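Let's start with one chain on its own, the form predicted alone, as structure tokens.
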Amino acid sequence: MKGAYYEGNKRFSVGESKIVPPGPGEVRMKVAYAGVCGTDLHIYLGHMDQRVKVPQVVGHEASCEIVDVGEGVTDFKVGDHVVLRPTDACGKCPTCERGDINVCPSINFIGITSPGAFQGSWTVPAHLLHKLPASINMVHAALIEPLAVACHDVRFGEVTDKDYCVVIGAGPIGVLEALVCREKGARVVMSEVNPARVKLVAEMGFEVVNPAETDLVKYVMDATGGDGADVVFEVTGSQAGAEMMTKLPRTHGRIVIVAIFAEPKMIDLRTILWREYTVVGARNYVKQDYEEAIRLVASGNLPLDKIVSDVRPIDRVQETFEQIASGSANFMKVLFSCSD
């Protein structure tokens, strides 16, 4: 089995992955899928070399079998197929005191600060994992990690059937956060640009504007009276972004900050002011979000396959970053086979 190592300057390696014996309370995984996060482009790209100790092993959206245990684990067994919630919070601080673990500020995200998914064999704390249904193939668990943060995002934004949700960016979060929207009964309008994502959404069944061709302001307000929309989902980090998520709500509105802004955006403090909109920033998951979404795969009623765009040996690492970083390939997601 194979393992990719960040090398950094934009450099992967790909070597043998390296067989480590679970100790106490650990268990060591045959990932069967990695899938490429935007996370991972960002550590590619050398945003977060402050963070990650190279060569390092990266990744954390993944699909896996266990192959082994170590004393102590009762919960699982050889076997079981697994996902792992990457977000292990060092319990001791006020912040975790409170519950607010995937927030804590010592955070250990594996795939970041310790080795992640993008290797054949991968040992990780028992108490991150989940237990997956024999329904679910593995191709599509491999997705319950970024769905996790949709359904972070949906509950933290409220959303009912009786809203009216616009998300910004139909990158695979927002995509996910679309279809977790559309799952509750709400109505959902997705903004994109990129013309191969606006078709796809489109085959999806979703209701898309571009806004380099459609006024989205007066798309929005015209289909709510109005009014504006219930909740608006950024997920795009962009200036653009910033600014048009502002200008859609209505009077009481909610908006959730998804995306990674790299620096500082200007936004519009007097509307959010005078409209009284709530503002929020949806970050990682807790244990529910993951049991949601587990759920949601579990019932079949996503179309997953739509999202999935490519299924690579782990070998073309270096090929596939540097094809999502230039944009010359329209992927909405890349998963490596790690186990062949």
Second form
Number of protein chains: 2
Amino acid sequence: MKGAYYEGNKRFSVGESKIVPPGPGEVRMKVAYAGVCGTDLHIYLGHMDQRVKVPQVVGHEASCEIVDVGEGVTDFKVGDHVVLRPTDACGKCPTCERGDINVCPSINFIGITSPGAFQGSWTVPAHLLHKLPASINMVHAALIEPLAVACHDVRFGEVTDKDYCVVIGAGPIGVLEALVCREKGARVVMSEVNPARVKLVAEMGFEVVNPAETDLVKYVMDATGGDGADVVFEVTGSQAGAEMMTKLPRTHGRIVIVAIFAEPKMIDLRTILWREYTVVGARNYVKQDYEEAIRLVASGNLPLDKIVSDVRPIDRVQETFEQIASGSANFMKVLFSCSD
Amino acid sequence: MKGAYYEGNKRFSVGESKIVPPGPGEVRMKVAYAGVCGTDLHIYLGHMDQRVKVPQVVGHEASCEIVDVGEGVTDFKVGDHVVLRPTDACGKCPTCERGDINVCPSINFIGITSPGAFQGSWTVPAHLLHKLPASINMVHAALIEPLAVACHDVRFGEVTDKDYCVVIGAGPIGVLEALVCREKGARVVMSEVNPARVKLVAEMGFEVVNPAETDLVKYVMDATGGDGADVVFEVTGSQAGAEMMTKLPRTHGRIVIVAIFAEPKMIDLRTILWREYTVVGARNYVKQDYEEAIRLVASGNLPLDKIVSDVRPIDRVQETFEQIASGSANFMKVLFSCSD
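Switch over from the form predicted alone to the form predicted in complex with a further copy of the same chain, please.
Okay, now the whole complex, with that chain kicking things off.
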């Protein structure tokens, strides 16, 4: 079986996936499908070269089947379908002692600082696995990791069925957040400037506004009787998004920061004060977010096929990252078929 | 009795305080002492000329005694010592219907959009009054309004006796916040660059750091085992404060925005995400904040005399605002004696 190795300098090589026998507390898995995350793109572009030792197999959004079980592993057996929660916290620092293990400053993010999922054989700690019900197909299961991000974000947004939510940015995480909000019974509006994404989310049944064409603030105020949105998710990482996010909420509304802002942005703190907003950062996930994501995928309610733009062999890794980086293909989510 | 009238263009005139008989639901009060707020300074500087009709008596931090009671007022009687909560919400908008009356978009702030406290006779709605216990002296009572702001801010900070708090900016509101945090049993560090204020808060028993001389981030990290502060209050409105506020909290820490930032500032949203901070705006107060402030003043635990820099007659209003605007006198809080 093959593996895709990041070599630095925007290059991947395709080599053999090393068969690593599972140590105590570990399992070895066959990777079925693995999705490309924005983080993988950052790695490809060299933004994370300080953290990633080359050559390194990256990727962390994967559906897997257990093929070997290490000493002391009792909760899982060969043949189980599983997904990995790739954030391995230190367990010892003040953050972990508070239970906030998703933001442990010493976190080991599997697929960044240790070998990842773009390969046929993957050996990982069993304590980070979640078992899948048989009803979930493995293509959909590869979306559980980003869906767990969305579940975490929506939980931090404290979204209820009474809420009017705006998601700024209809990339994979934004779309998954919108789906989770909709599952909670909330009304959701997406903001997106890319026409292909506008079209896709409209096909998924979402209200969608292109803020380059339509006055989004007026749209939201008109829809809420001049009150404003209950919850706003900022998923663009742009100055335009950072400005928009403080214009949309009602008094005591919530803003959830989801995007990774590479640089500080100009923020209207006066309005945060004036309307007593709550702004929260939401990053990664914990166990309960994974459990909710698995429940949602198992429900069959989510139009996940719409999100999967293509499934392709690992051999096409270099071409795929070039296409994503250039934006030429308008992908939402690309999966690699890792066991071919 | 006299009144201080804002005339526009950095000018006050001193004239007669008009005796306005109380209408239904109103009381007329003799104002004992009234403090100068940062908002009054903004008015003096012309920043709020769109809201303030000249000539206007301003001021809203006052201790008063009721001298006349209008029709239908049953909760108060002549001779009662009271303080006014000067924020009169519309009561009808979605914000008010949610109970968030302190941020009602149509709020009437008495002393800005209607006659204020820098006068001997003041007629106001009785439903905004809080009765004072006899034990509270009227000089201290004039500090209840800003102390209620501090109680509101600390409540939004969710401060407990386990917390390490940093207050950035040791003006009157910052110092009152620090006092409220200390009353809650929290450890408090103040950050201040003005040497006179550094000296004053040190005399009040606070740890105080001048970030121009000492590395405040290192100071806080050293004091918390590298973890960070539980709660940070930003009370400067400066770019330096806006940058500092995201460097100090622990993972899942809280930042309370208290200062009015005239312009957008560069904010490190990446760290807000990375450590999953909660940033909240806190403005004005509600009834429970006033009740807490009255309890705290009645307790006698707060060194309020340290905060009162001077008590002077209304005749000195012009000189006083010139001194405050120039910073020449290093005032913390100046009160006018309004019934002389």
